[in-house]
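To begin, one chain is listed below as structure tokens, in the form predicted alone.
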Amino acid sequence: MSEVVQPASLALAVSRPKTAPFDWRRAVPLLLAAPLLIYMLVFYALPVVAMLLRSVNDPTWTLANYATLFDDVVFQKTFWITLNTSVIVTLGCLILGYPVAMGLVRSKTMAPFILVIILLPFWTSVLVRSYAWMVLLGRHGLVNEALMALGMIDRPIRILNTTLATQIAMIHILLPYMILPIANALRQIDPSLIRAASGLGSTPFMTFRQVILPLSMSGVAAGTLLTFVLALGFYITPAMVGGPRDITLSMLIAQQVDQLNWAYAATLSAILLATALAILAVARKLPGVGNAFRTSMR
């Protein structure tokens, strides 16, 4: 039997491995998010990374504006009246957003009202809001004004430019923050779960303590972080209606711009970023909030 020979060519192309061709359809979502990436990455991260090298570079490369913090009693206090503010502003924030978040969810008539509600202040900007507040808690403002004709007080009442009037309003900024994740949550969670509950004896607030709120965590959770978050870098609404003793680490930033001082600016910016990143990471360690978060992203 005579051998059959094949040409170079031919054998050479067989034995060449095939490379798989380009699927575009992997290729579509990145190129969709391109020019979305390349804006952050422009107008965003680039801004960022220079304003945190100011803070080691400025007037030269040292991390003496850093190691000055220790020893500034202004950026001490400021710093724990931020901390302070958030955690107020996002603990009233839970208590009150539940309650509401729980009724958008059960109510099926009432629910687009709600929902209105809670969507309202996202369609007027918050300097509007801040101006809104100030009317009504000046010393002639609507609050003082009703007090006066119930007769609680004799004379108008100092609310505006103090710790409480900050918090009321930031509270009532930041409100939908909170309440849009938990109706998310709750709404996720089986019908079937609480008539079983209560099919076994369960009273309404056991049934609340030991299924409800339980399954609600990831939507808790997402909220509280965003609110507090929120909060920690919030600037007009404490400049306007705060007093001068309640000054928030972003109003000490903008201070420190106003006065071309933009190594400490930037040092400031540097801790409340970081700041932020830290509470973040921490949470998502934490056991109950980790597996709530991954919960949520699936």
Second form
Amino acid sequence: MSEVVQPASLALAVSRPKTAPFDWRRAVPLLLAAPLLIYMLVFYALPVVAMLLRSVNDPTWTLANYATLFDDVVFQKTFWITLNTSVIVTLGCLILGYPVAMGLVRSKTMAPFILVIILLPFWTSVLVRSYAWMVLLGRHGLVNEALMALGMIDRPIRILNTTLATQIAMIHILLPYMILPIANALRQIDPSLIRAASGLGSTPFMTFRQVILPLSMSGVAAGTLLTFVLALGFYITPAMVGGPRDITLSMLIAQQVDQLNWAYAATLSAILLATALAILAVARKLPGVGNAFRTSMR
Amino acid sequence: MTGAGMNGAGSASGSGASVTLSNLEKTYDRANAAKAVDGVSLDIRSGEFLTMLGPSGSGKTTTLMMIAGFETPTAGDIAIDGKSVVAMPPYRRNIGMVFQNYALFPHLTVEENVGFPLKQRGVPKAERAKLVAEALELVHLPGYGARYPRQLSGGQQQRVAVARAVVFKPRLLLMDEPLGALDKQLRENLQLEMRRLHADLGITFIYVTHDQEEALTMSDRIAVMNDGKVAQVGSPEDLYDRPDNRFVAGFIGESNFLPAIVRGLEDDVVIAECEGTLIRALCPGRPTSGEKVTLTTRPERLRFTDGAWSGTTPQNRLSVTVTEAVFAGERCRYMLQAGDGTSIVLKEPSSTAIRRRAVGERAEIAWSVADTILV
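Can you switch from the form predicted alone and show the form predicted in complex with its partner chain instead?
Let us now look at the entire complex, which starts with that chain.
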């Protein structure tokens, strides 16, 4: 399986017999990608490495920055809040997204409409969407006005700048990342399997549980991973609509950078990056998931 | 035999279900769409092996899908054992079904696939295992239970699909071109196995195929479908020896079509003139004198006679010229021309004792009146 994901350059090196003269035609894909690769190296990879190095060499070579994290209450609380928010947001996306993905795949006439509904916010800036949520959830926002009009509450309740607001807004923003991989997996299920299940005596609910759900698990895994990893690094939305005590890891990093506390910010960044990579690495080892992740990202 | 909880529609006795299709119609809701199935009426007897044979688009698969419950008829009725099932969802019809691409669940092992219908019926685990083992034995795949479908060959997957379709002892088994994706050798083996299975189980089989040889080999009766209608229903011999119409004569086996003009009638035999020669043919109807008709006869029923006819039955004769001679192993195939243009194909066994004809040679051919049909 691993050879599938090897970049062209690696595949080239592995498959070329040592004795054969170098075939320039096989280097063409690499040459075509070269400008971008150089660009990424200079403007992305090198700065990231330089920044991460600051966590161990500022001012001298030391692992002290990491060691102090073990008794750093602020860090631990922040890390916990970040993980907690990510889990809740991911679950929310899954519960709300799965039925939408099914609707998207099942309905021939409604599919383009549903797809536009999903993708329209997807194409809008996160900043704009977070502002929209501020308007909606504010003291005199649409949600409060509606609840009061319905007589469910007497005076405006505090939604904006709470943990709930962060979760609502993040679920909304991350839903497409959950729906699209699941829809992709559902679309790949051979319709004759569903007919076969029905013909063999399975009610629609049993067919869902025994055939559709297990066969869509690859999409669920991919969507969950994608949503979770993106949620880990969320900054704008929690900063704008979240509660004052709901500091996520990315907010803490921003704060430290503001205070020119580069070494600490770099340490936190390294932790965030390591967490995301660790989750991806573990998930790829799960049977079927790595494969599904790649197919859904095509 | 029957496990607990297996009491869906019509599992009253061990024998096969009877199926009655009455004026069945299916139109897909596109404007001006032709009817996919157009007034199909069929009585399928209990325990029968009935094949629906026809070219693609003839409505055979749509008819099967309506019996299974995956398509809803636009008009008409489907009754299983005399009870209408049109309003019944597929999962309550208790019909076994083998799909064209087998439709095995890729995430389940062979054992789980075959046990699937039993699980839906709430059969306890221990009994399920026993029935699954029996079904796998029936299709000659014991010991394959733990594998996944993708680890099996096409023929093995097909057997698993059959085992899964019969494991819950349905009284009716539907098969949609189940051998279509397999190579010729395997197909022929499995055709014989299907027949054996039918004999062993004693249930009703409805089989859909476009392969006329397959239909002739396996079926008790064949319903030839064309343009959404049943062109003819009958035993393989009926359809081959006494086709009702030109479509059936042309679709099943090879046929010669001789244009002729009716000159007279003799009991159930019609006398018609073809290329200046009088030909006698069996005819169910009463054509009028002077009517233009088509006579049909099978290439392998024709013989070169050179004046002598060894058969005892009444015969037809025709003078021809050989226009093409092909040696095809077990048979020799000749293209002949009668009078001013009617082409006739003649096939004869390639015995060294029979003189081969050369192109351009003039000859006389003869065949039995019983092998000549007016269509």
